[in-house]
Each structure stands twice: as C-alpha cells, then as structure tokens.
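Presented below, as structure tokens, is a lone chain in the form predicted on its own.
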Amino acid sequence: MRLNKLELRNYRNYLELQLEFPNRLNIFLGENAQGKTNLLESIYVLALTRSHRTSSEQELIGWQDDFAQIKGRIERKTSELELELLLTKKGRKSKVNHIEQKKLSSYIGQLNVILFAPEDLSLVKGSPQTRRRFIDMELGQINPVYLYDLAQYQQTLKQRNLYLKQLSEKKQTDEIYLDILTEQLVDFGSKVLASRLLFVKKLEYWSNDLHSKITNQKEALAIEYAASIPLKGESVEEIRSVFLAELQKNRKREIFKGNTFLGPHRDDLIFKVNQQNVQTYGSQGQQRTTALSVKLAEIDLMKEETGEYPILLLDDVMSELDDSRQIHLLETIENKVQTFLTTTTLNHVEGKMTVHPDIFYVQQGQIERKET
C-alpha cells in the first residue's frame, strides 16, 4: 500500500498544498512548529477521519476558513483509489473514488496507517485509556465491523449510565428499561471483547519476536488483556454469559453509584518482560523497547490481516531513541513499508539506511522538495 499523492486545502497552517511521493522513504526536515507534524497528522486523518492530537475538528480547519479538505491517491495491490475527506463545522464527509461513504466502516480500512510519535513511548507507562484507544484505533483499521460494535457499545453505555443515574436519584423507578439496556450492552460488549482478545493474542506473537531481536534474545515479551470481568472463555457466547452475570451481580451497587463499573470501557493491557510487569517494575529503557516492539509489530500484523503493508508515520520519534533502537527501527521498515518521517536533523538516518530518501524542507507551512 502506498500514498502516491496528497492534497491539502485550509488544513491547519497549509492553505494549499500538493505533494507526490514516488519513493518509499519520505523525510520532512525543518525546525519545530513549522508544520511537519501537521502534515503527518493530515495523512492519519485521511485514513481514520479523526486526529490523534485533538477531538475538535475545528482545530484542523485553517484559522479563518470554514472547511478543510484532504485528498489522497492510494496505490494498492490490485487497484488505485482516490480518497477525500471534507471537514466542516457541521461534521465530516468522506469519499472513495468520488462516491460519498455514509458508513464509517465502509471508509476506514481503505488506507491503513501506523503512527509512531514520542507520546507513543508512554503506551506502556501511560493510562489505561491510552492503551484502550491504541487497541480501538489499530483494530478498527483491520476490522471495520469492530468500529460498528464499539460505537454501538459506547452509545448504549451512555444511555445506561444516564438511566442508572436517574435510578440513583429516584427520578426513575422502572428497572425493566435497565434490563433492556443491559442486554444491549452485553450483546455489543461481548463482540468488542472477543475481537480485542484475538487482536491482543496476535499482537503478542509479533511483538515478542521483535522484542527478542531488539534485546538480543535476552528478553521475552508477553501481553495480557486485563478484563474487568472474570473471563472463562474467548468466544462471544462465553463472554456474554459471564458479562451478563457480573452486571446482574453488581446491579444494586451500580444503581447506588449511578454508573456502569464493568465492561470493555474499564479494561487494560499488561505488558510483561521476562514474566515481570514492565509497567510497574521495568526500567525506562525496557518500557521504551516494549513500546517500540508493540508499534513495529503492527506492521506485520496488519500485513497478515489485510494482505498489504500499512503506511508508517514517524513523527520526530528518532530523536527519542538511542542508536541501537534507531537501527532496529530502520532495519524493520527498510524495503518493506512506505514511510513518512519528520525530523529536525538528518543525523538519525544518514548512513543507517540503504534506501535513498526523498527529502522535503518544511518552513512556515511551505514545503520544498530537495532536488536530487
């Protein structure tokens, strides 16, 4: 999978921009706050319809503009696609080959991307919410049906929490509606959980292999899915049975507190290096190596699931890694995936790759390609 052309209009500090990418490695060079991250973000938004940096679409639109537009020409194994995303104050519209897509699940997955930014090094040490978001964004690209199940779960959860609050405040007394919401929550939640469990199992397989190589076979990495319910099986039916029983068991407590305590929205990941919890006991170096292994593992995992390698976005991450981790990162991606890399200096890549990159200079929202 490759992105051959990118067009931006009124996107952050880019008034109008057209770029073509004939090569696999594209480096955007410039000082901080010039627009390098904005460019990588636009590719991410084109793929997933939302930003990794903000939940406000208004922030993506130029300061004095009413809309922003991102277009991309994608080359896949068997076809070429034109993707278009229009962002306005009223919402967003997505098109594939000029045909509007009404469902998110019919758009996401056309362009698969993996973003690796400095904040991703906190995947291991960060909050459970960070790790749940990581699962949702990556799994959603591989399995668009998962996005539908997750959206339905989140919508039902919101309705259930609202009704629990009304029951706790004695504004409602009828628990029959709560039964209906609980059944719906369990139906969608069980599908979400089953998909996550399978994803984590595959992620562990690929991550451990990479982690072993990076540490010269000194460390073994294990990833555990920490569910908020005591799982006894991994099928939708087995999860559903346990989930429903646990919600019924906790009903009085939930009504008293006005909140749903159990479900995918409370789950987490545990990373273990040599059987020791690296989140709690690992060194900073071990935590960074774990995060790097997990992010790079997504490349092969996506290839296995979709049949094509994704596009890799590296946002100033080289400066955060020592020399050995930089080399492992570059060796993993070399001749494999199209990569877009931002940096303030070429020191991190010069002499470490055999691939000849295209270099683009970025200054105040203007991009100039270096002549070769």
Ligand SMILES: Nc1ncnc2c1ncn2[C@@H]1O[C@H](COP(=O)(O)OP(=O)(O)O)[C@@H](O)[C@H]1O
Second form
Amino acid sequence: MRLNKLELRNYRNYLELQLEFPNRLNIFLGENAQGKTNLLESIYVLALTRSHRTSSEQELIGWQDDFAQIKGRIERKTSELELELLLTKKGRKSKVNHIEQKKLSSYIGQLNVILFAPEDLSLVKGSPQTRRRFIDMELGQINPVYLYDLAQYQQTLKQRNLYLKQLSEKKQTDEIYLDILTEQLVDFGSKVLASRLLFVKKLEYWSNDLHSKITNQKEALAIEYAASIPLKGESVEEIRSVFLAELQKNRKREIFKGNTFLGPHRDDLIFKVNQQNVQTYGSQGQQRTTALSVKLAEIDLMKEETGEYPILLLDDVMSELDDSRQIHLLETIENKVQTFLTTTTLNHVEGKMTVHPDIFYVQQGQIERKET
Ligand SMILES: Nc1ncnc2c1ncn2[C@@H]1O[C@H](COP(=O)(O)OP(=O)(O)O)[C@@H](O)[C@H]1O
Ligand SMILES: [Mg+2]
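Output block for the form predicted together with the named molecule, input the form predicted on its own:
Every chain and every other molecule in the complex is listed next, the one we just looked at coming first.
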C-alpha cells in the first residue's frame, strides 16, 4: 500500500501542508524541534486516529486553532481511498471517501502503518504495559474484531473494579451483579487472550527469521506470552473456563482489595534469545536487535494478514543503531515498503541503499522538497 498524498491543516506546528509522495523512500531531514516527528505522527494518527505520543487530542491541534485536519490519499492493490480525520475539542470525525465512519472499527485498518521510534527500542526493557500496548496497537490494525473485544473488555473491567470497590467499602453487598460482570469480563477477556496468543505465535515465526539474519545465525529468538492465569489450552473455550475458575478462586481477595488482579490487562510478553530472557540477561545490543526484529517482523506479518505491505515510519532510529543493524534495516525495507524516515543527518543512509530517495527539508513547520 502507498500513501500518495498528505494534507495537513493546523496539525501541531503545520498550518497548511500539502505533499505528494511518488517515491517509495521519503527522507525528512531537519534539525531538532522543526516538525519531523510531528509529520510522521500525523500519518500515524491518520491510520489509527490516535497518537503514539499522547492521549490528548488537544495537543495535536495547533496552539492558535480549534481544529486540526489530516487528509491522505491511499493507494491499495485494487482501490484508491481518501481518508480524512478531523480533530476538534469535542472529539474526532473520520471519513473514508468522504463518508463519515461512526465506528472506529470501520475506519481503522484502511491504512496500515508500522512506526519505529527510539522509544520502541525499549520494547524489551520497558514495562509490561508497553508490551501490552504494542500488541494491542498492532493486532488492532489487522483485526478490527480484536479492537472491539478489547474495548468491551476494558469497559467491563472498569465497571467491575468500580463495583468491587463498592463491595470492599461495604457500600454494596449484592454479589449477583458481580457474577454478571464476571461472566462478561470472562467472555471478552478470553477472546482477547485467544487472539493475542495466536498473534504472538505468528510474530515469533517472523521475528525469529529476521533475528537470525541480523545476528548472522548466531541467535534464535523466542517470544512467549506470559498470561496471568495458568492456561491449559489456547481455544476461547479453554481459556474461558480457566479464567472463570481463577476469578472465583480469587473472589475474596478481589472484594477485599476492590480490584481485578487477573486477566489480559495483567499479562506480559517474554523475549528469549538462545533460551535466555533478554529482558533480564540480554546485553543492550541484544535488546535492541530483539526490538528491531520484532518491529520488522510486523511488515511480513501484516502482509500475510491483510494482503498488502504496510507503510513504514522510521523516526530518528538510524542514529540509534550500529552500522550492521542500519544496513539490515535498510535491506529489509528496500523494494518492499513505502518508507518515511526522519533524520538530522544523511550520514546514516548515504551509500547504504540502492533505491533513490526523495529528500524533504523540514524547517519550522514548513517542508520543501529537494530538487532532483
Ligand atoms: N500543538 C502544537 N501547536 C504548535 N506547535 C507545536 C504543537 N505541538 C508541538 N509543537 C511544536 O513542534 C515542534 C516539535 O516538533 P517535532 O516534530 O517533535 O520536532 P523534531 O523535528 O525534532 O522531530 C516544537 O517546536 C513544538 O513547539
Ligand atoms: Mg523528533
């Protein structure tokens, strides 16, 4: 898939911007604080309606303005699409081919993006929350049903925790309503978990392949899903019965503490290189390679799931990688995916690739394309 055209209005420090991308590789060159990340972010937001940097929509709107608009023309194998996102103080509006989409799940997934930013290098080292968020964002893009189940799960979890709190404070005594919420939580939770387990298997398959290439066959990467409940099987039904039994076992403690301690919202991923947990035993280099392999694996995974290659957004990552990883990264993306890359210097890319890039200069919210 390709993004052929991007238009911004009042997005962060871009008042008005129109760019076309006839080429596969697009490099945005500029000093710090000029708007490079903002530009990649806008493409990410166009795809997912949410930013990777902030949960506040307000932040994305230019300081002097009360709305922001992002438009993009997408070319897929068999169709062309116009996507449009309007952000206002009251919320967001999304359109596909000028028709408003009321449901998030009918909008997300039209444009598939993979973003790789320096903070992604902490996928391995960071908190379990980082890794759960990673799964949710990636899986959500390829599986709208997952997004729906997850939203329902989170909604039910909130209600259940609220009710548990009331029980713990003795403001409520009726446990029948807790049973209902528990059933609902287990229903959505087991679907979420089953989807995640399958996703992690596929992710492992593709990342192991890459990891082995990047390390010249020296390292094998394994990814395990660490569930907070003791799984006996991977089907929705099998998960369901274990999840329900575990919640029943823990009911007293839950009521005492007013919280739900088990479920997909408490799960984690474990990365292992040559059977050793990279998070605890890996060198910084191994942790970076792992993060890189996992991110790049998504390119093939998405292709397999959706039939199209996603768009790759690389924000300032070249400088964080050593020479051999830079070359592997560039080799993986060359010829395959349309790429938007930001950098403060061309040193990291020059002479390392065979495709000809389009270069754009970014300065204070203005972008100029280098004449070729
Ligand atoms: N909502 C906003 N309205 C106007 N300017 C903004 C907004 N949010 C951020 N900026 C400006 O954007 C600039 C940072 O852009 P960024 O893309 O992060 O820079 P970089 O080129 O280093 O990646 C800063 O100058 C900041 O003041
Ligand atoms: Mg930046």
